[in-house]
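Below, in structure tokens: the form predicted on its own, a single chain.
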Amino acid sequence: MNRKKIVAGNWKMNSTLDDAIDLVASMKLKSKNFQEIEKIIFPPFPFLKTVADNLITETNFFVGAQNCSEHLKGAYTGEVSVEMLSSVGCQYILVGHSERRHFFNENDGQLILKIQHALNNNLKVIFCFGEQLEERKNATHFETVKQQLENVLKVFSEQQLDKIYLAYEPVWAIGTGETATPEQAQEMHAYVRRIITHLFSNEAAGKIPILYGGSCNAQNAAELFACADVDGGLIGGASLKADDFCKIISSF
């Protein structure tokens, strides 16, 4: 089954507004020859409107938010709702990133609410999951991933799954310079498809995009993207460099 080819860039808490404008301009220019690839960037909240406006005429180039509140509105100082994000041009929400789970102790209940609110506001979701180094060493990584997926996705319908992408994050390979081998990435992505088959159907498992999100960069992207069940990458540091990000886009 032909699935979308996707490269998503998570800028995390980096850059200034001027940096963001320059980076987007360079990305637009350098990615012109790869319009068939779905490109998504996740800038910090303050830059979302500016970045979205700069991408509005681009083909297959979208903007998303790195997080959203589990609340729809109200007295939640510092929080940002999905309705707010939609109103400034966001089309995607990143949910369940390992840093949100680890540093902000986000739990399954919160992640479910965030996904529900996003889908109800016509936003698509990239749902992140993955194991820690200790779980990989203890050979409990498959069970960890299974629980993370089942605990959240079981409340959604197969129709809703059409607006959800998955991103496998081997947490031990994020920001460490370590990367899962193509064999390790393929093994886990294939396992994830079996979980989706169990939760939904063979058809759902065959069409859902699964991105690799563990230190994917310009040097290793082609080898990772060649894996049968890897549909692209959720890129961290390399997405802050237009040349590297666009080289990753060209790696399919």
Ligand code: PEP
The other form holds:
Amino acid sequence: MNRKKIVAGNWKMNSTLDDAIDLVASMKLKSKNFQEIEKIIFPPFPFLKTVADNLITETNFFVGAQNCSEHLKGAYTGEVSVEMLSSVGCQYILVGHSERRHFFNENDGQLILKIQHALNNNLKVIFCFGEQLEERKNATHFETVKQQLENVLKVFSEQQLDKIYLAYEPVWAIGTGETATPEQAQEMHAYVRRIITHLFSNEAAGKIPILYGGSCNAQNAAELFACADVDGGLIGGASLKADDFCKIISSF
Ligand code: PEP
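Next block, the form predicted in complex with this ligand, ref. the form predicted on its own:
Below, the chain from earlier opens the complete complex, with every other chain and molecule after it.
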């Protein structure tokens, strides 16, 4: 099956407005020859509108938010709703990132609400999941991933799944410089497609994009993207440098 090729960049809590403007300008220039690749960047909240405005005329280049509130509106000081995000030009929301799960104790119920709100507001979702080092070591990583996917995706319809991309991010590889081998990534991505077949259908499993994330960089992207079930990457650290990010975009 011919699936989209996607590279997404999660800037996390990095950069300033000026740096963000420079970074986007540079990415636009350097990615000009790769219009067929879907590119999505996830800047911090305060820069979303500026970045979205800067990308509005670009082909296949979108902006997303790293998080959204599980609430729709009202007295939730410090929270940001999906409606607000949509109104500043966001088209994607990252849900289930391991840093949100672990540092902010986000649970499956909250993740479901965030995805529901996003989809109801016509935003697409990148849903992240992945095992911790201990789980890989004691060989429970498949079971962990199965639970993470089933617990959340079971409440959505196959039609809703069309607006959801998946990102397999083994926690032991995020920000550590240690990457899953292409064999480990392929093995898990193929397993994820079997879970999607079981939950939805063969057709859904064949078309859902599954990104790999975890110390993916300009050096190792090509061998990861060459795997049959890897449709691109969710990039953290390397998405803060236009050269590296664009080298990754050129790695298919
Ligand atoms: C991430 O946080 O989603 C990520 C993949 O980070 P890094 O590329 O820095 O490991």
